[in-house]
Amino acid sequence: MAEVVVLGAGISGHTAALHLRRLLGRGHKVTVVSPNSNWNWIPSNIWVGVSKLPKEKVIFPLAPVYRRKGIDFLQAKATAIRPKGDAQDSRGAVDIEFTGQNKAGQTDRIRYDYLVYATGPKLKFEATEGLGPDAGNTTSVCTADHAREASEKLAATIAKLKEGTPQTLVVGTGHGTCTCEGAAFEYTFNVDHELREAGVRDLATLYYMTNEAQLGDFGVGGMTFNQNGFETSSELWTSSLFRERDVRPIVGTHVHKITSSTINFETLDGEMHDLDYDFAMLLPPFSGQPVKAFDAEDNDITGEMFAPSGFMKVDADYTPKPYEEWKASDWPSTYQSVGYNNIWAVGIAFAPPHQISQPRKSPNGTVIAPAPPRTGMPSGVMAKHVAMTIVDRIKIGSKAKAYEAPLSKMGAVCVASAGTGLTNGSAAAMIMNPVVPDYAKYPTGRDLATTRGEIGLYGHWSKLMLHYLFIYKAKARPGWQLIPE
C-alpha cells in the first residue's frame, strides 16, 4: 500500500488530492492535511467584498466531501518537513501542528511515500506597517472572512456618500513585490459598479495603487492582443476601461506605510507621496509558509528544499542571471523537488526561477515588481499533472516518466470582474499563450492566434457560470472530473 500525502487544500491540493483518489485504488491511502476546514472559492471573494455574494456561498466543509470520497482529512499545518524519515523510519516524514478545536496545538509526525506540497502562501500583511484587517487599517479579499469584513466597511463608505460626504477609496497592492495585481482589477471595478449603482459615484474618488510599471501588466509582462487584425496592448485596452469608469490609477508604487487616514508610497521614480484615504483594500505580498526541512540526523536542510521566499524549488533553474537572460525553458516541467523522487511543489507553492514582469527599483534602491502569479486554472492544470505521475509511479514503478505542465507552454483564461449583474454587469475574460512568455517562440512572446481580450455583459455570464461549474467540481460531485482545470 502506498501512502501519498498533500499538503493544503486550497486549488492546488485539492485538486491533487481528488484526482489522486479517482485514480488509486482503495488499497492505497490518500491524506490532505490542511490548518483549514472548509474549501473557499477564492475568485469569487471579490464579490463577497462587496456584497453581492454571502461568505456562505463561496466556502464549504472539507471533511465531509473527503469522507465520502474516502480521503483522510487531518485540520492540522505542517511545520516540518523530513524527506529522508527520522532514526526510527527511513520513509519520508511531516511534523504536523492540529488546528482544529478538538486537537489543537498537538503535534504529530505522518509518513509519506509520495508527497504533494501545496501550502499556498503565506499574506505576509507585516511586510508594510499598518497593511491588513488584523494587525492593520485596510482590508483585503484574500479569504472570505477577510472579503465580508471588506463589504461592511465599503457598506459603511457608501452610507457616508448618501449622507452628502465625500470619500476617496483606494484598491491594489500594499507593497511593492505584490502577485494578483488581478485581484486588486477586479475589486477596483467591482467597487467603482456598486458606487454607480447606489448613485453616489460622483462624490467618489477611486484610485487604482499598483506595483506594476504600466496597467494591464498583471505580473506577467503584459499581453498584445490581436483583435480584427489590429494588435494592441493590454496597457491599451486597461487603460480604456480606466478613463471610461473615471478610476485614477497610479502605478509602479511600494507601500511604505498605512495610518487609519493616510498611505504614505514611493514611485518608481523614488519619489514619496501621501494619500488621504476612507477606505481601502490593498493586497499583501506573499512569502513561502514557515515550513523547515530537516535530514534523517535533525540537521537543518531548509535552504536546500526551499529559496529563501520560503517557496520550494522544483525542476527549474535557478541559477542567478540577469533578466535579460532569462528563457522561458528555465521555468519547470514537472514540480518536482530538488533532489527527490517523491516530492512536488504544485500551485503558488513552487519557487519561480524569474519575475515574468521586468523587475524595476526605484534611485532609493526600493523594489518595485509584480511577483509571477501561479493561481487559478494553472494552479489546477499542474496538480493534476502531478497526480497522475503519483499513479504512474505507484503502479508501474519510480522509472515512470512524469507528466509535464510547463507554464511556458500551457495557456491560461483569466475573467476578471468589473461588476456583477445578470443584466448590467461585465467583466474582462483574459486568454494567454502561454503563461510565461516564449520571446524565443513568438515574437511578442505569446501566440496571437490565442492571446485575446475582450469585456463585456457575456464575460460576468461565464465568471457566473464557472463560480458553480467549480463549485460543483471542488464538491466531487458526478461527472465533476469532466470539467476542465
Contents of the next structure:
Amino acid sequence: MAEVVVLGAGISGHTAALHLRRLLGRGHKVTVVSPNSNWNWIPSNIWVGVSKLPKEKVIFPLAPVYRRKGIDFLQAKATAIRPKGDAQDSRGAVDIEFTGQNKAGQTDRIRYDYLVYATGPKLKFEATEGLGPDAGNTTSVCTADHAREASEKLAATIAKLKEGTPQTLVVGTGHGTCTCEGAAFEYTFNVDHELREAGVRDLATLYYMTNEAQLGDFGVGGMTFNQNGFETSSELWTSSLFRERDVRPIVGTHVHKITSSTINFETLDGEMHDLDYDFAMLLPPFSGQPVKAFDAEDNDITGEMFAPSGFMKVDADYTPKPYEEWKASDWPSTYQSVGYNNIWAVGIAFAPPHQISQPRKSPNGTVIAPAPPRTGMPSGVMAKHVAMTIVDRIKIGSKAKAYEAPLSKMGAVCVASAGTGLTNGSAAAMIMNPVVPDYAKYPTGRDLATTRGEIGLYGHWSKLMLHYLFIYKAKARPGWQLIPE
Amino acid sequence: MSEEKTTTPVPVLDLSGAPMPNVKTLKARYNLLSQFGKFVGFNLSIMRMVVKEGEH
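After the form predicted on its own, can we look at the form predicted together with the partner chain?
Every component of the complex follows; first up is the chain already shown.
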C-alpha cells in the first residue's frame, strides 16, 4: 500500500487529492493535511468583499467531502519535512501541529511514500508596517473572513458618502513585491460599480495603487491582443477602462507604512508620497509557509529544499541571471522537488525561478517588482499532472515518466470582474497563452491567435458560471472530473 | 479625515491619451444577444485550449 500525503487543501492541494483518490484504488492511502477546515473558492472573495455574496457561499467544510471520498483528513499545519525520515524510520515524514479536530496544539509525525507540497502562500502583512486587518487600518480580500470584514468597512464608507461626506478609497497592492494584481483590479472596479449603484460615485475619489510599472501588467508583463485589426496592448486596454470609470491609477509603488489615515509610499523614481484615505484594501506580499526541513540526522536542510522566499525549489533553473537573459525554459515542468523524486510542489508553493514582469528598483534600492501569479487554472492543472505522475509511479514503477505542465506551454483563463449584475455586470475576460511568455517562439511572447481580452457582460456570466462549476467540482459531485481545471 | 487634507502631490497616471469607448461600444457590452454569442465563443475557446493541452 502506498501512502500519499498532500499538504494543503486549496485549489492545488484539493485538486491533487481528489484526482489521486479517483485514480488510485482504495488499497492506497491518500491523506490531506490542512490547517483550514473549509475550502474557499478564492476568486469569488471579491464579491464577498462588496457584499454581493455572503461568506458562506464561497466556502464549504472539507471533512464531509473527504469522508465521502475515502481521503484521510488531518486539520493541522505542517511544521517540518523530513525527506529521509529520522533515526527510527527512513521513510519520508512530515511533522504536523493540529489546528482542529479537538486536538489543537497536539503534534505528530506522519509518514509518506509520496508528498505533494501545496501549502499556498503565507500572507505576509507584516512586510509593511500597519498593513492588513490585524493592524486595524486596511482590509484584504485574501480570505473569506477578510473579505467579509472589507464588505462591512466598505458599507460604512458608502453610508458616509450617502450622508454627503466625500471619501477617499484606495485599492491595490500593499508592498512592492506583491502578486495578485488581477484581484486588486477586480476589487477596484467592483467597488466602483457599487459606488455607482449606491448613487455616490461623484463624492468618492477612487485610487488604484499598484506595484505594476504599467497598467495591464498583471504581474505577467502585460499582454498583446488582436483587436479590430490592430495589435493592442493590455496597457492601453486597461488604461481605457480606468479613464472610463474615473479610477485614478498610481503605478510603480511600494508602500512603506500605513496609519489609520495615511498611506506612505515610494514610487519608482524614488520619490516618497503620502496619501490620506478613508477606506483601503491593499493586498499583502506572499512568502512560503514557515516549514523547515531536516535530514535523517536532524540537520537543518531548509536552505537546500526551499528558496529564501520560503517556496519549495523544484525543477526550475534558479541560476541568477539578468532580465534580458530570462527564458521560458527557466520555468519548471514536472514540479518535482530538487533532490527528492517523491516530493512535488504545486500552485503558489513552488519557487519560481524569477518574476515574469521586468523587475525594477527605485534609485533608493527599493524593489518594486510584481511577483509572478500562479492563478487558479494553472494551479489546478499542475496539481492534476502531479497526481497522474504519482499514480503512474505507484502503478507502473519509479521509472514512470513524469507528466509535464510548464507555465511556458500552458494557457490560462483569467476573468476579472468589473461589477456584478446579470444584465448590468461586466468583467474583463482574458485568455493568455502561454502564461509565461516565450519570446523565442512568439514575437509578442504569446500566441496572438489564442491570447485575447475583452470587457463585457459575458465576462460576468463567465465568472458566475466558473463560481458554480468550480464549487461543484471541489465538492466532488457526480461528474466533477469532467470539469476541466 | 475627509475634510481638508494635507497630502503631498500624488503622482496619478495621466490617462488623457487612453481611448474612451463610444456609445455603440458601451451599448454592445450589455447587449444580451451579442454578449450571449461572445459567452459561447469564449467558452469554446477555453475548451479548445483545454483539449489541445490534453493532447500534449
